[in-house]
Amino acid sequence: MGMTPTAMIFDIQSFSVHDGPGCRTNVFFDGCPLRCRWCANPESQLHRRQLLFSERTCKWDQGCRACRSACSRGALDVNDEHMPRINRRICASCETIECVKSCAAEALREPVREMSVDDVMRVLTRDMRDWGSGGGVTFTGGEPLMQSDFLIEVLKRCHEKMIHTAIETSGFTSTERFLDVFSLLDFAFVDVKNMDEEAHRWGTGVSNEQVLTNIAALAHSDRWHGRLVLRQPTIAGYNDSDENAEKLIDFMNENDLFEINLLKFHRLGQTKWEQLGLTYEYADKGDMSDERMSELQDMYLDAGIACYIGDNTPF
């Protein structure tokens, strides 16, 4: 008999009513193959122990020195505003992060969890009761495909309590992995960033060749009977022209595909990319307007392609 998988996670989140049917339990997983520059949650893009630390609750000012005492390997010390410097190279080595257990006031917090099968299914038997009749779990991340034997065992034990399953995906993994999962999912999320190769691999760090490849396999394969809505992050200056719009419209008519929901550009992660020691390169840029959201909008509906805006998916 294998050993039960686990996986790191690094949130869950209850009463979600934005990311799939019904009232639902979000699940976080940490890692993801892709570097999106604008990502809202750069916690997770690197698949382990990480060190957050917000100056606005540290209480170093105060003359707390905990954190400094019990790091053995001297990567704390005091900046010119006399407010903790920590060293970062010292801190990605860092198996124990020690300084998280003495800071009293959580200004350092450690976002990553390590959770068997049995401990998410607690949580999920818990929130289930809250979750009324079209209620369910909805796996996201960082990207859950990057731990996807985790995720297979989760989704069957799911299966087994009845539990409506989702997703939302870059769609960056093998197609037969891809499929594997998505046979046990009764909706999906799944991001098109940009249909442009070149552009889709300066904004994301990875072609789009696969994930095009997988949602086509998707739209097609006998295995998958559920519910499937395209999602692009529009972000003003990367993929909100009319070009890239035609493009995707073009691709989801080949593949009889015929909802998509395009997401407004926000800023949410900024505090996280500082909190990490991190410069957030879409600070001033990539805002767009309400205009040029339902003008985009109107090329999808135009289309006979279902557009939604923002948190307007109909479930």
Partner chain sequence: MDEKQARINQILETRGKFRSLDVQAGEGYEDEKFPEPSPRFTKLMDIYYVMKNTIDMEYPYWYNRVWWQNDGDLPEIRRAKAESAALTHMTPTIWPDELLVMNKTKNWRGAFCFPWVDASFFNAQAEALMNEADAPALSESDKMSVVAAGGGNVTKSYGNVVSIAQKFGLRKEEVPVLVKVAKYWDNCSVEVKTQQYSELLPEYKKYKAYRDSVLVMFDSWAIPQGREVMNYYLPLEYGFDRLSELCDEKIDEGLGKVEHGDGLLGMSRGYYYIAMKEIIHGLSQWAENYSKKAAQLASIEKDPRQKSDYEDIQIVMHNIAHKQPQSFREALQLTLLLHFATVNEDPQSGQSIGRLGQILDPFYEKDLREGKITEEEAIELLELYRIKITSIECFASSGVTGGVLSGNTFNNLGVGGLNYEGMSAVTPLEYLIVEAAGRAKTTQPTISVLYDEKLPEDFLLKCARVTKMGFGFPAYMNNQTGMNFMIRHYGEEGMGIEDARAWMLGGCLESSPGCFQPLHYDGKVTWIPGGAGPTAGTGVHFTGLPKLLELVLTNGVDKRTGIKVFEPHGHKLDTFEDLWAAWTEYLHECIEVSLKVNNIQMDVWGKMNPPVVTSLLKPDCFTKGQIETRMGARYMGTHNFESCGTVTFINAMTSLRKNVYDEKKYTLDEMVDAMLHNFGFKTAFETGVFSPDHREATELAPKYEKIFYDCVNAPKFGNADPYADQQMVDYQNHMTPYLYSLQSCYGTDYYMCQISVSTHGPQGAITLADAGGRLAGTTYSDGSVSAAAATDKNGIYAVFESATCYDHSRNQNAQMNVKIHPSAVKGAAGTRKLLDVIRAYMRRGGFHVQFNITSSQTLKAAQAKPEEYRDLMVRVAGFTQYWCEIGKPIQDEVIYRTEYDH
Contents of the next structure:
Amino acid sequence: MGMTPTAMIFDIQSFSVHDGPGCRTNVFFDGCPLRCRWCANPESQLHRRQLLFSERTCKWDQGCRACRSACSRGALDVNDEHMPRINRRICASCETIECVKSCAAEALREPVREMSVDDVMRVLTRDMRDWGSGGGVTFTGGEPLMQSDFLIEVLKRCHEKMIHTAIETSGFTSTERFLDVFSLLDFAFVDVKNMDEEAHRWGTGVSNEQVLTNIAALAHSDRWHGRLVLRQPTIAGYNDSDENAEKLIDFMNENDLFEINLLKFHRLGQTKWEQLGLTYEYADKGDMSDERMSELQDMYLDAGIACYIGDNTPF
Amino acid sequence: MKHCDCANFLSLDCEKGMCALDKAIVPLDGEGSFACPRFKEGYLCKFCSNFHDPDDHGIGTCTGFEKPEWAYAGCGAFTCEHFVRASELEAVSE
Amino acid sequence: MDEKQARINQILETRGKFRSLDVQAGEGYEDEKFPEPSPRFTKLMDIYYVMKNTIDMEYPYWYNRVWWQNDGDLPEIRRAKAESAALTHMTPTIWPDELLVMNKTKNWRGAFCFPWVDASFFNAQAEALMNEADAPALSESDKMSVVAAGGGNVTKSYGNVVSIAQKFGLRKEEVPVLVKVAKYWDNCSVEVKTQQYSELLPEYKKYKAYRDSVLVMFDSWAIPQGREVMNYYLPLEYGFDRLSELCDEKIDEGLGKVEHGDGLLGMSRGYYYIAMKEIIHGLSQWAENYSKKAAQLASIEKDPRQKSDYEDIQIVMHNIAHKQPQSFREALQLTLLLHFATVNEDPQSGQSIGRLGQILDPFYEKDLREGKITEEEAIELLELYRIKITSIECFASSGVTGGVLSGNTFNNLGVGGLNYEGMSAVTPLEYLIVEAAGRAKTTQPTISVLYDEKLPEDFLLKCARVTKMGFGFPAYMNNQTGMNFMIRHYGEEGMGIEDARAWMLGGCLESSPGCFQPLHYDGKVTWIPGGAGPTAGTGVHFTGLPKLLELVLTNGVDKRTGIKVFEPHGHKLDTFEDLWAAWTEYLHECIEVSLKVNNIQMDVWGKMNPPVVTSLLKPDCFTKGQIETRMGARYMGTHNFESCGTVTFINAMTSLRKNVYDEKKYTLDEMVDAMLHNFGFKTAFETGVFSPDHREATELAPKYEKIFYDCVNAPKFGNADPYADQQMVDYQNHMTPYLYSLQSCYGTDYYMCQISVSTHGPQGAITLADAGGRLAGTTYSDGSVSAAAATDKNGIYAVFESATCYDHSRNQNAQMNVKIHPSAVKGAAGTRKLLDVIRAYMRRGGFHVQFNITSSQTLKAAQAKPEEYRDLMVRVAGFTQYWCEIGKPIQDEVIYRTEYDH
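Show the form predicted together with the partner chain, please, the one above being the form predicted alone.
Next comes the full complex, this chain leading.
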């Protein structure tokens, strides 16, 4: 089989039901080139080991002191109430994470695992018979395209085994790479976060130009035979304007795309920001009303585009 | 007399029953447990002429069957083959 | 389908090529809602919700009176006379708006005690009870009980109501009657006699130690029936009058006559039919009494609609008192009568209704065809049927009530499976049964789908839609696995493929043998399924496997009580194999001693209190002329071994293997020291918090931090990790042949029952911390093949992989509990995904899967404001219960488990 690459994977979830048709297994790739201010999986942004600390799970209040001397670098300390405190600057370069190995409560976690193609395929072939006829695997993250060599290997193997494959991606990679990967996929969600270049750069740290180019190229490519659904995390004050929707509608019509899934902004990732010792900018803004979501949906429907809200999808 | 002694009383549980006439839930104890003017004597051992000499706990003797046997006042007698209403006997004998 | 979905579908139709792939024609994204239940149902349930569990003395009084009047008669005839008198002297109660009538007693949620089974419970507290009866009523403010706190449970005495076993209310004026009746049985109850003969066993002291240490917590005599499947065939085929004539014919033909040289059983046939004639008369008269009551109510009723209801009831009850039923309603009412008669015969739980929609379908289809009933009318009857079954309460001695019943008597109704010809058995009536369950929110009957690949897809989807509502049912049983188990186990008694197809669960999960019988109705013959064996829920039960391991590590001494449960085992335990050998030696001793006691218990019960209603109904008692317990039933090999906390045990063994024997990180002494010190945490008894997640450190905690971490992180069952799963395989490989070497009192082979009803709480409570990282006093794992709470890290498919690491058809059952957040199965697509999950597990050969689809937020809200969630139901162990009727510790546990699963 030759040398197969490995990848940094931070979770594999079975019975995932909102990321493609049927029952699926989701493979979460670590690392992302974007820096979305509202990100729900911030631990995956940096492509390296990161310590998560959950204050809620920690048993300091029940008298646990198990981690107090676990860290030889002095990155772990306790405050006056014996609650652990982490010095992230010291911690950032750690590869050995002894502290995690001291915590039976799993309040200190380091979720990223290095996996081979075989490792991933072992899980997928195990789960394969459990999906039912409509399901398959969804590669998400983080950004799966960041580890595209690995991804392509896995996709080829999935293809051999007749596994239905889907991706959830920001679309941020070179057009050539993008088409290489997509030619092996059956189903794709590609995010379009904002049609305005400046706003995209502000929200995600990168321009939208590459993303839009890739989508357009895909729409016109004879290498793509799958189903493409655009996705937009819809965030009040950022991309919920009529203007943004109009531009996206135009873009979709130009490229003969007709399905979009608007995801109402949620704050499920907030605790992870806190567990990483970071401040969550979207702690108290960005909320969308159901009415506004419905209005936006109508705009798309009026333009002949099938627009789904949240998990209310036909798949 | 109480609701639970009435022929129109339907058992529900250890604290209440129902009046078959107006379908109201009535308590077995305390306020509201006393019968109304529509009261009609029910089917209980204590209303049977074959039931004799109850003690303080309502346990007396049943002579309705071949062999006399102890019985208790509050026992239902709707289906008893030897239930003879004492008050009707009295009415006849008077 | 709403307007937006219609537009989306239109767009996909014109622009895309995907619609046919993903969206079923005409299907909305939202599930169709189940319609509201009928007004009759709602009115009656409003009353049900305020009903108290009540015991009264009418049945025991009459049973006792007639039993002693017949002193000296043959036991089966004496029993039949006593039961008959008791049934026919109870006050028949009919409430307005009912169509189906009858109850266990005169009360709605009525029950009664069985002093002839167990009198010590009452005699021990006779004086205290009398004092309560004689005391003046409590102050006015104490008179009102709090409804929301315990639902219908009477947890303490108030006013003129005395609480019995913290569950039932008894009128004070009936206490002297109870005390008086109980005295008769002081020296001759089944309990006393089984005790007397068990004590003659040389090993009795050992058995007592098992019980006192709570290693084993079960007495067969306390619930000698139930966990079996009803059979309504004979009365449905013949009617009571004809059955009585048949008895006469059999008596004429067979009394005093022995055939085929069988003197032992041959002679008893004549007495059998005499007893059957008595009980048939009683059952018929019981029905007639309700007819008479309906007539009385009709005579005083002013409302014409209600009057006509009473008149209909009068006719129905009169008809079924004598003849074969002639309509769906009569047939349904007759099965209800038989069900109540059976559950009144002995203290019991888990009396399964069986595959009712297959049994009654000929009656329904005839009525429908002839325009005598509409679908909606049939659904209404089935909704009302649900109330009747939900109202069945059981009084057993308090240990059993608390531990086994948790308030639900789990009368299980089966749908699906295969028919006599081996085709899908699903009938039109079964669709309505499922529909009624979706509309009428009651805990019972719980519904079990006998899942087979041959079942219609729309039927399975309909079942999945009800499962999604979060009641905890339908649950799904693997029909092929069940049939395989049947043939494997009952083949010796002659079971073939047809009878194997008639299987069904007795009680929550006890796969029970059945058979098909030919019903002549509507000008044709229909082969209807029904139960064909005695209780499959008895034997050596509730054996705490983790406790047994603890005793191996403490060399036989129970540290909690100081009791020497076993002799020192003499093993060095220096290898894993040696540990396993020591554990199996203790296990064998425990099982073999308990088996003798159980055999005595079941045999004494059967001889003293021969079951007569059951012996009328169960094939082939009537054909053979034999009482069930005298080998009357077609299949007798139902007794088994039931473990508790299997996965907790597997995890503990796996950790020992890894940490002590394979990796040698700790010595066994270090491990035992950590367990004895609860890894440096306070015990649940010290903190009062029983949640497995609560760990309050003591000053010893630092000493055990590392070992605790390694125990918690040792491989756990439920993660598709072969290291842990192999332990389960080894356990199974050991048990299957071993149990086949043991014999029940009927001379049949033992086998394994893999469930842990609800003793995982009480048995967890008396068990020290274990090497798997479970702390002292906290609950064992709840299902037999589910992962222990919070230990499955690799998702549900990995749980399935572990669970099916051995062939489930070796055992009577395998319980898998799955929690799913409601959002994961939302909408029509969600229903399909739920069915995908069910099917995934079934395809792996998983025997049984049930779902809790309720969010932890809902449960917490219900805990805070029970009065607003009176109809919220959750799945606990193998059955469904109203949330507010389960105790707080179990509530906490369910919330914890639900929360963990995101």
